[in-house]
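Only one chain is included here, represented as structure tokens and corresponding to the form predicted on its own.
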Amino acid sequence: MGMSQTKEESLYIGIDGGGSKCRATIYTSDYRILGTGVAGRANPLHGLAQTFQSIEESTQLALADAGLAASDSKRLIAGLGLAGVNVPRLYQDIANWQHPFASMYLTTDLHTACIGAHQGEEGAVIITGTGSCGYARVAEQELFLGGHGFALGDKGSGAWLGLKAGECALLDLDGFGEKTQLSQRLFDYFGVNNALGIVENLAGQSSSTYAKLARVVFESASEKDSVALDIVTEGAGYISELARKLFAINPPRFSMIGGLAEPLSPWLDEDVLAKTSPILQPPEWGAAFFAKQQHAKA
């Protein structure tokens, strides 16, 4: 047996667990990508068993993609960025897991997204997709804002925009609200022709069903529909305000992340746009970087 067999190179796996999917990427110690895997959702708030299953599946897919054996998971130094682990009880539940890795380091999905966005440097991020939230980390200061979930919060998010579209269309159709082309657009989207048809398609639905309607709101706003304009302006106004609250701790860099980052940007306030920089690396990179840092301290 040569030296290479006894002293194997450290491998890192960065895992980004969210409400819709779990992404895992295996990196060498100099951050070359060896393999990637994507599995189902991994949000501890929606169930631990599902979270562990998605982490294991995405890990196995990444190992296969890297041409490594299933048993090589015990070589991996894992960084996990998961939603909800800022709740101490959930953090403990995950930390106690009999995981398949060499070692595991756990933090929030916001933290790893922020590390990735700024390639290991400090900074702030706003994530706008199905939900919305803000996060900044400077020195030992950490700021979490928003992100209270649908339908309590997540203002300016895809789900919130969709919810507003439904509300305003129904007010219009019942003869209360302002006339809006959102009503006809929702008819077309769902293939219905009355208010009940809209209700039937949206009652009791999840945030992701509502978030799919965000596109309809942006389209109507770009065509100067006054109701859609009001919705987008209010949402973007909140996101701009959220950014300013993050700027209060002077993050050296700021990025917008998520499916709505691009469509929202023309509607944000000038001062916020001026401070926005592109994302440098994905959250999985941030999770691997976090693992490497923590492992060096261990």
The other form holds:
Number of protein chains: 2
Amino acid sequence: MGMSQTKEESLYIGIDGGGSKCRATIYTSDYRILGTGVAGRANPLHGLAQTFQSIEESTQLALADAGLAASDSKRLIAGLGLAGVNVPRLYQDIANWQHPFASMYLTTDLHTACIGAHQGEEGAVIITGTGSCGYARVAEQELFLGGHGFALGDKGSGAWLGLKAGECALLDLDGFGEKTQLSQRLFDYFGVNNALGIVENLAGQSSSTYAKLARVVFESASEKDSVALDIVTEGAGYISELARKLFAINPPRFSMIGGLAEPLSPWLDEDVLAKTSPILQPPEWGAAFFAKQQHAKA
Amino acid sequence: MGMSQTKEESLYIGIDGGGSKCRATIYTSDYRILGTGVAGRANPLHGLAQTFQSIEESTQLALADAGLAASDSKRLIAGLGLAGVNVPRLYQDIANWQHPFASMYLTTDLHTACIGAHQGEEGAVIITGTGSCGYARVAEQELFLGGHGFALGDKGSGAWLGLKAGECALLDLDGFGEKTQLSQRLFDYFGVNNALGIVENLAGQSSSTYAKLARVVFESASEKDSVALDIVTEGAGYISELARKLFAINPPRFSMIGGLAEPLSPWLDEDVLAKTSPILQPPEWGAAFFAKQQHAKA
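Write the structure block of the form predicted in complex with a further copy of the same chain for the protein whose form predicted on its own appears above.
Next comes the full complex, and the chain you just saw is listed first.
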């Protein structure tokens, strides 16, 4: 019950890899936080070397924050939530890594986010930030929906809203379709005064550049701009439908996660909102819980 | 009137730069073809060094084809049609090039395509291939419409049709929206049997990869698949509207250019089809005509 660490005590590290950041938190076996670390992106779909480097960096930062030595990584039982590891080949590539931990347990970032949101219980989550996707895990059933990436899928996500805003503004400026205040708002946002200026700022840019325009769409929608209203209504309609598809396997609990969860919520259907519960723990907690659970089985 | 070349005779080279190929044709002053050459891509928006290299390569191939020496490039009065040179900065970058020609005259690929289509007369064109855009030139008026690039614009283009096909198939496979035979057709096309297989073949791919799917959409539309019909109808509707906007400045002649011109034509509105005339000359001819015209003024 004392606060001091003994050599015998098992320590857990929960690591949440993502497209922009990698977050690591070291926990005691009763989920007390000892230290945290944040490093660069760790999405195996965008490169394994970078992923491994960000995991090691965030781990070292968390160890230092906990007052532990770099070599103490060997004491850590690690849980990793990473995008794309539902693809067997990618799972194997990461499982084969000569990792610095005592043991390593690997699952998708959606799974660890879901475990965290419901504090270890089963349930469903929708993640809407730069991208969008749905996940549910009930008994032995696991459901992945959407999340096919920008610009092919991820409807209702920040990047999707931003792309629609760009498309609609350029159509408007060319004299097609409805007039929209999105055109002027994009001029202001980029500090330009014509269509070419918008194109120069968006052409070939990554999903995160587009996702930054989501706020502009919500602002225009709240001022009843009908083009922006159509975009937000279509995106939110998809997210509501995504939630209902997750509900089909009867998850005991449901949460919305990510930067767009809050701005989207006023636009979701009532039946979805009524079933939405707050997030209880972050994905790193979910990753640590997963590691502890798997380690107990091993 | 003889067939032999004398040192005194002026020779013209018309060069059409594009996103996948660079085509060069050497003409006599009465537009007799002496030789042609084709090299790799020459789109300054995707890189100046590559553009200059493709121009030089296609020129050398055309010279060799004409039985001329490499050093005879110094005899050529060159006309270049290149994407993006309506942007002053890009125009200047290319005008500053230490080119291998006697003189060089530069304009947009849309302008040279339009000159070619109407054999030197004024008019309007819509180019629909991997991308889509409209162009008209009448008196001193010049109109550029659309063509904002994949995935932001280029509605009705091959890449746009392909992206829509991918989006709709993935929505269908996730259980959203209408069932569509596009899903099975994309499985067949890529030799896969699930949504992830489609995503792996399309995520992060260039516009030309998407454009190859256009045929699949037309085939499904011709078999009355309602999702494919909606895609083709929306794309063709945009192209018809684009044509009408060009007609607003009263071009004496109008042509459709590019790989999608023919498959799209059954879907265009009657008033647009009625005003569509055949292409008279290729863009390289237009570029040579432009060079000769500018050179006479200089």
